[in-house]
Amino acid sequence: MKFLGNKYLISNDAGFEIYKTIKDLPIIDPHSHIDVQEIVENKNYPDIWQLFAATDHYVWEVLRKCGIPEEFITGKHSHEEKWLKLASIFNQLAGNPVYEWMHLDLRRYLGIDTLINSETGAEIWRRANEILAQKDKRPQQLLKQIGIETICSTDDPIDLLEEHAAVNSAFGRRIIRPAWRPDRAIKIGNPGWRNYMDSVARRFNFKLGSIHDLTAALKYSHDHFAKHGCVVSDNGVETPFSGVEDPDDADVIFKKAMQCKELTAEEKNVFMSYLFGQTAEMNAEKDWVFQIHMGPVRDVRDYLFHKLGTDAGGDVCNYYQDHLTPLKKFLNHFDSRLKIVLYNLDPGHQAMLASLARTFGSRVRLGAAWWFLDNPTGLRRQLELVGSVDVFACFAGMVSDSRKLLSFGSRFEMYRRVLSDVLGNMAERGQAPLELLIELAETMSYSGPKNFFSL
């Protein structure tokens, strides 16, 4: 089979079938880490290395890997030397993800089919880099080609959310719109906590003499952003939380904390619990999505953390987690009363998760394979889980998790091409009529999510 080829990931004739009614569907990002101010600037980006990895830890760590001095990834050296050691080890690549995303990025949107390697890295540089500084090739242009109707941006309760009403302006229509992250006033533990929360005070212009002031300057927020169009929060944990605590009791660490007083691992627990179920209150009265996205172990590697700090690739997955004690307290508190999306990156979980969805009904979904299972492997073991626990026609659908633009339409891609596949197996094994299956594939790419987050 021809790399990257029209059958690239689909093994049948019917998965090519039911691919070729899905692969132009507009797309819905429910879940992105999309840079909106770079899309109001507009400006064509300088050469291929700021937009394919210079914010991609994906990349980052695979360069580590393959022993590329730190130097050469998020250090000194010039963009140019960057992408010709990354050139240089591409080949290695070849098995992993990365090396098929940024193919795919290249061929389809910069329409240059050359093989990166250390023979070709100086010749796709210069071409690429040329193709960039056309007028076509901005931010907004490539948005209207990957084909995005509607992105979601992660932002944090302080934001003011100027860019994205000015990029909507600018597409005469609401193709971003703001998701509410509250991870920083949930956070009690992390370093900045005590100084994030003078912010929240001058943001709102509130003083935070009690949890009721928190919980009220982040009410504010979140009304804020339901006026831009929100409709979905995101919620990052590391195990999830019951969300049902005693508010006298977090009242009394909230003020200890305040006073900048060392608070014990169960009044962290405590405190974060209790804002976590109260801005999932927040979104059951709107009828948000509530995103919850758990697992990561953070900042594993000492070195990275040291050097670059947090978000620099030094995040792994941790098979012997928890999650279902908490969430069946909190699925059954909010049961039927808010809508629920259940994200996990360790392939251990997701039987579990799958179950817990099905037994929570329709308005509980599990997210998409994330992170490290967003490629064709785990794609493929969750989608075969999915029709095989849950329902098909209720999975929560795709979603980028991507801070680089290119990806939108990449990862997007190899979902929908690995869905037809999967569904299309089906077909041909006799399981279901091929006509229901394409029609089951829209609903997975398209429908199905744009009318389960409201977009």
The other form holds:
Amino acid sequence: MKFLGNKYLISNDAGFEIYKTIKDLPIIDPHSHIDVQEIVENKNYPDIWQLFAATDHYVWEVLRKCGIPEEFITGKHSHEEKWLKLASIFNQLAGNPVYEWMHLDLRRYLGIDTLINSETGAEIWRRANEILAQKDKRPQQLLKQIGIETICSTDDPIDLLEEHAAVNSAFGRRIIRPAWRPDRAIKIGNPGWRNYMDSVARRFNFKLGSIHDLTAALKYSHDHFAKHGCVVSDNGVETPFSGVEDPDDADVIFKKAMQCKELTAEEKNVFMSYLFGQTAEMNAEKDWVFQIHMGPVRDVRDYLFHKLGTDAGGDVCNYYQDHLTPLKKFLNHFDSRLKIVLYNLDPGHQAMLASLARTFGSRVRLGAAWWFLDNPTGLRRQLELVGSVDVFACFAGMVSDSRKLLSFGSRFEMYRRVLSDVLGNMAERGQAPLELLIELAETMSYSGPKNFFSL
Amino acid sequence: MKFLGNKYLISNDAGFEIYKTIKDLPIIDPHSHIDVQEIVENKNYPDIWQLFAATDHYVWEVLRKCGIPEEFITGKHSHEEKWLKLASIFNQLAGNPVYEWMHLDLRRYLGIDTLINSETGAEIWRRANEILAQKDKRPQQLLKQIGIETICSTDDPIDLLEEHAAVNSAFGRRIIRPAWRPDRAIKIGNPGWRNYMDSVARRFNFKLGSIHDLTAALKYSHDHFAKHGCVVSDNGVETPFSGVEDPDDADVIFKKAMQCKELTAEEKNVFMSYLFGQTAEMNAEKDWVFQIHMGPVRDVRDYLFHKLGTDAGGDVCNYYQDHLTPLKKFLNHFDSRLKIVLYNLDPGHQAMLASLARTFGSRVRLGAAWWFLDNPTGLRRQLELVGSVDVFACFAGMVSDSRKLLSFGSRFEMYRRVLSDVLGNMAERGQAPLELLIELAETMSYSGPKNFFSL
Amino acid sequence: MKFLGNKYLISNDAGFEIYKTIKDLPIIDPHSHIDVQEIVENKNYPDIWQLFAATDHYVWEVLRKCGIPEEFITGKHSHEEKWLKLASIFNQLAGNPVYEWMHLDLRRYLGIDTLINSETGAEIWRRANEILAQKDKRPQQLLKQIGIETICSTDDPIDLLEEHAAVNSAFGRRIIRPAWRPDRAIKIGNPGWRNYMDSVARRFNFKLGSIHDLTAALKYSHDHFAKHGCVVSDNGVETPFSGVEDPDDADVIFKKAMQCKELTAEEKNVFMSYLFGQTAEMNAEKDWVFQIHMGPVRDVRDYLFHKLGTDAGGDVCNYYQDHLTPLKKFLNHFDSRLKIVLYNLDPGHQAMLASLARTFGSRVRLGAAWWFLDNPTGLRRQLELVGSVDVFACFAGMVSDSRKLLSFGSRFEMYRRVLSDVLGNMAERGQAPLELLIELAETMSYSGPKNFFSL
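Having seen the form predicted alone, I'd like the form predicted in complex with another copy of the chain now, please.
First the chain shown before, then all remaining chains and molecules of the complex.
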């Protein structure tokens, strides 16, 4: 019953046995938003706000929800003022995973056991900043302490990936790999798309006269990523695409868009679907994993979008989305020749996706409970369902979706503890022998993803 | 393991600690269907059927489900015959919350511990009726015993609200406030709409020549309600409206309807959406809370509708409803200037709504699990999800949706016990310190709603 | 904590008390896919693969998921090779109900307690086959050991049902009844429909000149089934039909289809809906139960469909389906004059269906969690919800959907244990007296379905 104690999130003895065997396994994280430049530079963090909150929209959102004005979140106030404001309402976050993650980070990596609240905010600010000034609290040192084996960042096809090489050279091994995320090329309806095409043209010294030029440029990028150790791509979509379209149709639409002509919703869909399919084709050729992050309805709150632009936390999940129609086509088109991970956002979609993943064999896998689902309730409910409908041993494993360096530790700890609790419960109920569930926990925490992602 | 014992619904020690601190807090209920006239008159209830079942479609439905003929529910038989019929099948209701609520009411307010069944029905009828004849079992006395601080009734804009003043004067304090529910004005497709317009015209001595006259009349009503202490409105909708429409379009439709011309589905929607928006605007001006009760598909069973009319229990929930599209527009239109509570009926909608409430800041809140969700399973599942995605401290709190006077007690007891169990579980799992969860329970049971609703 | 021990799936003392009173009740199963011919012949099973896996797509799917090639599942390899392959990956299935069912079958009916895995596969093959060669391990003997009182098979309207009579005569009592499943007549879009019409014509010596001839032929079949003890029909649909259509429209469409002319999607729907309604009408006349199995999206994986045809395991559930619109019409049309069981596949539909079943009285009932829901998690979640929204006492009870003889035992054991656990939990939480929950468990395991289905 101790806050974040040994048995944190684990309610049964078998679960505790299981957790002991997996808690120190190295971390493999095939999807994060780590800032690679930050790791290359390896400078000490100036303060706890920078490390704990400045870059993390998971934190921003709950602060806003508690009525903190934007100036104290992404705005003009000093980091100290922001931290103290956060501390002043932190008690209100009890029950939300941010409350647990922040305290975990504070304990596990800064050695501070104090509860964050209005009375302790100033003291934690002082002590944490002192500790963060130590040599062993720099990014590279922290990654070692967290026990990272391999993480994938999220990268645009035009990235040069020079920082990745620098990090790996500093570590003397491949600790970080890029992930190829062609969203900006695909999302033809986005305001920045046309300019992005110019950037693509410049980056690869290509003239983009047709859709074939664009796919050729992307193919060049794909090869470049492969040379830098990439083994996965990411696609973020509200609803997946079938990926099966006529290239001539796509070409006509592409040329229209290049001339800045207005496209219909249907045209945008055809183009996006075509390119989605083409990037999947590239993955199939190299046996990369194609990660589909589906569901988020983006930038729902105008106020945030106008003030901060995209990816500021104004996103929601939605049960009312038809994922099956396009996925059915897509999965059949790439049946057995493409490794796919399906990440979904609304819990209502999980049963369908579990039954679909089960049907399409071992190369199609369910991904971790993510974002609004990445909390003890969401993780537990998903795992109970995955095990029942699909096969636990084929689960794609945890990803951090990390927006800051420490998240790798706290997210994976939470996942491993919930997993231990769920499997432990099964042991206690006589659903499988404990020894087998210990093996399974290891597979689901480490060797399973390591093998599937070829990491 | 005692039926309705001390630890009823509470499975862990921390939960029991929490419950002890909140069980006697006063009740604040911003949404009920209390019969105000009944409280003014303050007459003894003639019998237990009248108090326990005669006005409560939650009870009617489960009796029908068990095969009781309608004559023994809403029909011609005597109250005694009805009660005995109910008792004869009451064992079959075990597992449904009606079984628990009825027994709670019997124990807590009539002091009768007997189980309701075919053998005890006659005895309970006799004893309960004797007790109900006592002076301290009249409505006003019961409300005091239940520990009511403030309740909101549900009232039509044309109501004079004279009874509210009478009740408050009898109590010497404002125990009951009206809630403004303009559904009958908004639902232009309902058969009674045209006649209702005449009632509105008469009530306010307005000629309703245009939509502006109608909104002016409603504004007059809104002001009248404010003078009588109203701080909330209610809107019951199958699917919410955006509230953003052209007033000229609405005016044309209004005039057509006033001439009893047929409207298209699209026209009805535009009109309803417009007036929905206008009433929200009135709330925004007065800083009232705008309560949206969304989801019920009404009068699904023709047999009941033809026999008993609307609101007879023939209603269902439905997962297949697009709430996000209109809500997105509505919430952006009123962003930060309107206090909103979102009540939903289908559990499949909760994750979307939690992510939406989280995104739109502290003035948009999730409301209590309601109707088909108002039971230990529904309450627990919703609370686990709210805490994980949204922020517990910003939960709008419990409402009884009460159809009879005793419901205030049993509904709030059930909620507080489940809440204690959920938070206690978090304490036991080390997710937050117990002291903090005790504070949170208090906020979620009393001070949170009190502040948010300005009650 | 013993694998499949006494307390398997039961986590509380009250649950164990409950289970003791229901575990040996006879089995009544109104929906299975039992092979009646196999029971008539009553030959020993040649080997464990034949009895445990050869006919069961629940097993096939998880083997495929674990990467077993099709040749080792439905393909050309020997039963021994298939069994050894299954054993080699069986550890990976821990957590999936197949892992539990197979071990239950092995223990309860073959007396083998060994865990199935790569090391024990050969030994189990040898021992199991020896045991299966014993006289008391033939189909009829096994059915007695399992404790079957009555099971319904699934039969096509053109079946002669001679085997049913043979089985019942062998048992000296009616242990097996047919169930009338007119899917092949209804599904006018299926490739085999036109040929099937010829089979219908031949079977009943009818000329099918109009839709009236077809319904007359089906009526003849319905009567024939009744003579053989049938009391239920089955309809498998992706989405239900209203059943209310103009017979003249249906007739035009029928004649078009008989001439092998292409039909529009709308025409197919009208025809299917009409015949769905007509078959329901036949059931209403005879007071049979109309079982609707709704939700499966069939043959989603092209590879399996092309290789193995339909019903090979390439099916999924889907939340994105509008069941309410047609069901509302259907249930009103047959209100109070037809017994209906609603089986659904996606867990997201359960709350709507529970509220609908509650509304339409005691003749409309929710059916068991089925297929992707038939596992401890799916069963538990459904039962918690059914009890809360609908009435436990009116639950339609368990069905095995059995694809092999032993499934009757393991499926019903799992259901009864989960039911005991859920009800036991309610007792422990003081939600109802234990004695009453024991009665309820009996109703939900035996007498409830026995009465409702008239079995």
